[in-house]
Structures are given as structure tokens and as C-alpha cells.
Amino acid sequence: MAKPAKNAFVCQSCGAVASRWAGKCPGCGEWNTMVEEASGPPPPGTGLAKASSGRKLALETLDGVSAEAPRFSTGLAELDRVTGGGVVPGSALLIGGEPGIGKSTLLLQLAAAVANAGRRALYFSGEEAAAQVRLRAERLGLTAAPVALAAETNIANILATLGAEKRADLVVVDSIQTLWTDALDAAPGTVSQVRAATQSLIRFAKSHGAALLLVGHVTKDGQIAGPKLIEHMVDTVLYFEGDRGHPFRILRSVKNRFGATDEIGVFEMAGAGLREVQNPSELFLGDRDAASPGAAVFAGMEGTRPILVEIQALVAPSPLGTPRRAVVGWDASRLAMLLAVLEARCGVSFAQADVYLNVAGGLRIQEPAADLAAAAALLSSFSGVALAPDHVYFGEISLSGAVRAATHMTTRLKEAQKLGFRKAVLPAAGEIDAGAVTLATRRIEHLKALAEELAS
């Protein structure tokens, strides 16, 4: 007689499995997220309903010659830098963002594009019925596009319809959360009904060949909600994020398995759906107050891609025991290890006063090469003297003061120089090409320079 299937207590944030419940988790320390889930059979189109004994594999060297992913063009330029040169038949990916941050529109606008080309595009959508994505479609004058649409959560159901058409080119399942199969008794957007749809789904695209897009919904803290396993089991990982008060959404690649990570792609919400920016420098610079102190324009790099962008500080006298220290689109903890070096290497306290600083146009910087330009916008404020409007800045700062050398740094130059800066103060180490650029440099070995040529 076969033993009656055994209950497991399993945590909704990293994915333990524990025989008893427990406020706590005890692998990642989150409180509440112990559910209870009964075990079952395995789920359909997932192979394991009975084991093999196996059999002899053929090993293979290293060396070789293996032809490139053969890949095709998703009609949107940004999209295709950031997967790297298009989307790769059999291949995953999982895209998530905040609610509303747009990337139920961004998929119906790559779905469109896709069945436009002349390939076959299917999209499914759980959250919404079928009524509400044309409404969408007609809001972004879409309803031409040849995409076949359906609205089902039951991954048997979406497995049976996938089997049935011609071969897919392309399928959107929006989102992985709402799926759910009758094999397990568990409810939809637990992490074994997460798991089981992402393994069939994937395993439907590698063996039909279908490119596979999911889309995945998001913790408090921004990380995508379910199991670490679901990012590992994709091939592409891209996050999709924006300030609500600003236009620009930036669709960033954080794994890529057949392209380079750290890639963007820029784009701007309007009425007519998201726009691609080509480029991104002049929107993010377009609203400057070039005579407020405070203001320094950061020569940066996304992935393979230069970006300019202004980095503001206010440093204002505080009537509270504690100096506030607040930051948005930078590392709070970049910030603080920055105004010790202030104070310890070049005598400059901001002990007394707040500080606030802020990344226009609500870019999120992560390089450490924004430590310049950052540095020189807090002295800038510090003093009220206003930074030359024509100068860019770039460069790690290290504990000690000294300005050490970033990467990419001729690229950088170039795109300051293509929208007319005039001179870049730029760390003494590094090598540029001095032929092609033409800007004026300036090279400084230690922060206290720049300190003292502000406070004189």
C-alpha cells in the first residue's frame, strides 16, 4: 500500500523546505513565509513521472569550433542591446519590475513587433483578461499586429494550446506567479507552483525551439518574488525600473547567458506606450541649471553604453543632533565612506550639515567611478561656488584620497566631447587615446586638489 503523501512547510521568500512549522525561516531569517504544501506528483511536462535507468553518454573535449546562437531582432532596438544582439530560439527569460513601472505594455509592444516581422507570436496573460489587453493594444495602436492572445492560468491548459498551434516563435506568459497545475495542491505563486510552471514551460521552449518570455512579480525590496531557482533555471534576467515621477524606464540585463551583463536599454513612457531613446545623455541632461552650485555631470558607462547624466548635492546647515544624510539613485553606504574621506583627507566636516544627493532624471547608479563627480558636486555646494558648466568628472576615490583610474575611460571622453563639453577632469592613472579625443583634460592624483581649488 502506497504511504499517504507527507506536508512540507516551505518559505515563500528563498525557497526552504522544513518537516515542521516555524516563525521564522530558518535558511534566510524572513518571519511568516513558512506554507504549507503538500507533496505530489510531479507535474505535467516536467519528464520526472518515472525514472530511468539511464544510459552511457558520449564525452566531448573543449576545443572546436561552435557556430554562434543563431538569434532574430525583436523589432526594438534597446531590447536587442540588452539580450545582446536579439533573442535566441529555446531560450528564457525573465523580466520584472514594480507594479505599473510598464512591462505589460513593453511585451504586448514586443509581441507585436515580433508578429509583424512575419513570426509567430503568442501571448497569455493571467492577470488580465483578454478584454483588458486589447484595450491596451488599442491605446497603443496595436490591434493590427497578428498576435494570437489568450487568457488562461492553468499550465496544462497554455501546454495543451502550445502543442496543438504551429510552431511558436515567440511566447509571453504574463505572469509566472498566476499559473498554477491541479498536480499540486498548493496555491498559485507558491514557490512549488512557481517552480513546476517555469520547469515546463522551459522545457516546452527547449524542445520546440520557441523563445520563452516570463514575467515575474517583485518583493518589497525590488528582487523577483519566488525562489532564487527560477533566475537560475532561465537563460536572460532583465529588470525592468524607473521612477514613477520621471518618464524614462530602464531595462537592465543582470544575467545573460548569450550576451554580456550590465547592459540597459532606455526608454520613455509616453501616451502612444514606450518610446525607445537612442540618446539617453541629452534627456538626462536636458533639464540642467548649469549656474546652481551643487550640480557636476558624471561621464559614466552601462554596460558597453557612455552615459551622462548630473549628479546634485545640497549640503545645508542642520538644526538636529544627528545631520541628516539622504540619497536617491546612489549607495547610501558610497555616500557615507565618501564624506569620511572628505573630512579625513582634505579637512572638509560635514558633521554639521545635511547632505542630499540625487541622480537626475532617476537613473540608478552603481560604478565606482561616480565617486568624482560626486565628491566635486558636495564640495561644489559646500562652497556655493557653481562648477563650470562645460566640464565632465570621473573616477574611484579610495580611502586615502587618491583618484584612481576607470575603465572605458576614451569612450567616456568621446561622449562628452559629441555633446560639446569642453574639458574632463579625469583620474592621473589610466591610458586615453589622445587622438580621439580632442576635449581638454585635466588629470588629478588626490581628492585634496580638487578640494582646495574649490574653497580657494
Ligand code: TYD
Given for the second form:
Amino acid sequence: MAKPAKNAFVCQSCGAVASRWAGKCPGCGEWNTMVEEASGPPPPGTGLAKASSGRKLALETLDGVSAEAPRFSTGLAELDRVTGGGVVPGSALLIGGEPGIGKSTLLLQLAAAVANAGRRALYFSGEEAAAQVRLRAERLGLTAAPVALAAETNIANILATLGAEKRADLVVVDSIQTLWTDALDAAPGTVSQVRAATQSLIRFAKSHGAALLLVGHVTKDGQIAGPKLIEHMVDTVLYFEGDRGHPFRILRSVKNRFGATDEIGVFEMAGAGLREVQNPSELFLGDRDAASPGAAVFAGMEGTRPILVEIQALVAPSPLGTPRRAVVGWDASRLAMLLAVLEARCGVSFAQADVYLNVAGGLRIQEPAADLAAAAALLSSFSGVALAPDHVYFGEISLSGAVRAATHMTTRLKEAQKLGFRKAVLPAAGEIDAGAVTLATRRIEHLKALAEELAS
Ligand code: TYD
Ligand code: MG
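Form predicted alone done, so how does the form predicted in complex with the named molecule look?
Everything in the complex follows now, all chains and molecules, and the chain you saw is the first one.
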């Protein structure tokens, strides 16, 4: 009989190991994250004395030639855009997102597109039975795609199946938290299991030149569940986000070893699956009520793509001693800063008012250039006068109230004129290509100019 393994307590958040249970992880300070796991074989690197003697490596210089990472198109243009031109064989991609956001739908559509293009695509579902996946395929109209499907959670079986394949171009595993190996005496979803499963799949992908796509669950605060650890192990990390009340879904890259991380992909969840949205601005401005006060159109940028979106504000008299401030789709501390600047630099006080700010369509804006549009929406709601419906706004506001230049000003203006806007309110500083811009521009230097016009 095997000797019972000595157990260790592993933090599910940072992966720290302790010999005793503790309420608070000594490594990262998180509470209630220590879980008992049987310790597996000692991690490589310990017991150096027993290790085989190393072999001398050939050292290289940095200016050697390496071929550009070969890629293949996924067949979904928005996904290609986010990954920087397609997926790279031999790489691992992790996609995170809240339950029900559409990860499985996206990956099934992707697998089908890749399979239809003549590549070998394998889909391992650990969460749903094969019949459920088939049902979804039916709904998406993809039953004819030659995707190889299996419902399995045992990593050994998955690796054996993959090993028997002559060719594997794309391997989808939904999700990494459901996989387990009987070599470890820990429950599926624990750090050791997830790490072991990810490692062995990555090893397979690297040695066989397959592109590996993993689904990762997210915790309630939006991190990929359990360890940050798997984010370090993979080459690319994408987040699939969006508001479940809205049909729009944004695919955002947070880590990419093969490309930039500032591009987003926009999809719309429809009755027959995810539809790619080539022109997001039209979608985000779709059902706009331009006549009511408190709405301003922001000419924003996501990566290299301009996106116009409506920012809505509501300023209402507050019965409370401490008025409410609520934000959806923007940073709450950014709103607090903007209100302070409006009060201190422009003499417009919101101290007696509840303030609500919302970015229409479920988009999350991270750009500081949204400040001016948010300020315009706030001032418009404050005064009860609607803004001109054919105006767009952008510009970052500093603590002094000065309006600072934004990036890609010409691109923003061109998108606005394409969609029929007539005038842009933008920072005084910063170059624009006058030849390419036909809409009227109003350049402002200080927020005061806007406040005097809108709040008087
Ligand atoms: P799913 O891909 O299962 O999400 P996840 O894997 O991220 O948990 O998709 C979940 C939601 O998407 C589901 O609630 C229904 C919706 N949906 C559609 O609206 N249209 C469709 O064609 C499909 C397949 C799903
Ligand atoms: Mg799913």
C-alpha cells in the first residue's frame, strides 16, 4: 500500500505553500484561501544535489534572425484583431469571463471556423455533456463543421486522445478549472490541479505546434479564478466582458506575447450566436435620445480603432447628507476628481446633488480623454439644457482644469464626421491634420470655457 502523502496547505490565490492551515495567507494576505492539498512530487529545482549535472548551452546574440511567429487566421476577424493577426501554433491562449457571457459560444464558433478552413480542431468540454455542445452547435447552425468533440475532465484521457491524433491545429479546453489528474490528491479547480493540467496541455501544444485555447473562470472580483499563476504560464490572456443586460460583448487583451494589448474585439450576442461588429460606433450610438439633457457623445479610441459612445449623466437634488455618486462603465474615482475640478476651478457645485454617470451600451471606458465628454454631460444635466446632438467631445482634464491633448485626434475626428457629426469640442493643444478634417472644431484650453457656456 502506498504511504499516505504528506499534506500541505496551498493558497488558492497566490500559490504559497504552508505546512499548517492559517486563516490568512502568509504570502499574499488574502483571507480564507488556504486549502489542504496532497503534496505531489517535489517541484523541480529542489534537491539540486541529486539533479543530473547540466549541459553547456550555446549562447546567442540578440541580433540573430528569427522568423516572424507564424500565425493562422481564426476566421473571426474580431478575434484576429485582438490576438494581433491570428493565433500562433504552439502557443497557449487563456480566455476569461463571467459565467454566461458567451465564452463557450465564442470558442465553438472559433473551432467551427478553423475546422471549416480545413484545419484539425478539437474541442474538449469539461463543463457540458457532448449533447449540450451539439445542441448549441445546432442553434449556431454549425453542425456541419468537422470539429472533433469530446466531453472529458480527466487530463490523462485528454492527453492520450491528443497523442493519438496525427494532426492538431487548434485545441479548445472548456474550462481549465474542471480538469483533474489522479496523480494529485486535490480537488479539481485547486491550484495544484489547475497548474498541473495547464502545464501538461502547454507542453503538448508546444511540442506538437497546436494552438491551445483555455477557458478560465473568473472570481467575483473579475480575476481569473485561483491563481494569477496560469496567466503567467500562457502566452496570451483575453477577457470577454460585457453587461449581460446588453447584447454587446467586448474581447479585450490584457497580455499578449505576440502583439499589442490595446486592441478590442466587439461582438453582439444574437439569437444565432455571436456576430462580429465591424463598426462599433454605429452600434453604440444606435438608440440615442439626443434631445434630453445630460447626454454627450465621446469620440474615443480603443487601440487603433475609433469608437463613438454616448456618456449619460443625471444630476438630481439629493435628500441625503452625503449625496450619492454612482458610475457604470467608468472609473468612480475619475468622476470624483472631475466633480472636484468642476467645483474648485469652474465654480459649479454638485455638493447638494446625487450624481449618476453611465456609459451607454455596456462599454467600459478606460481612456482619460473621456473627461471632457463626461464633464459636458454633467454640466448639461446640471443646467437642464440638452447639448447639440451633432457635437462630439474628447480631451483629458487635469486637476487645474486645463484641457490636455489626446492621442489620435485626427482619427477621432474622421470617425465623427463619417457618422454625420458636425462639430467637435476638443483640446486646444495637439496637432490635427486639417486637410482630412471637414467638421467644425472648437478648441478649448480650460474647462471653465465649457462650464460658463453650459451651466449658466
Ligand atoms: P455561453 O457561451 O454558455 O457562456 P459561458 O461559456 O461564458 O458561460 O453563453 C451563455 C449565454 O449566451 C446564454 O445565456 C444564452 C446566450 N446565447 C445567445 O443569446 N445566443 C446564442 O446563440 C447562444 C449559443 C447563447
Ligand atoms: Mg461555458
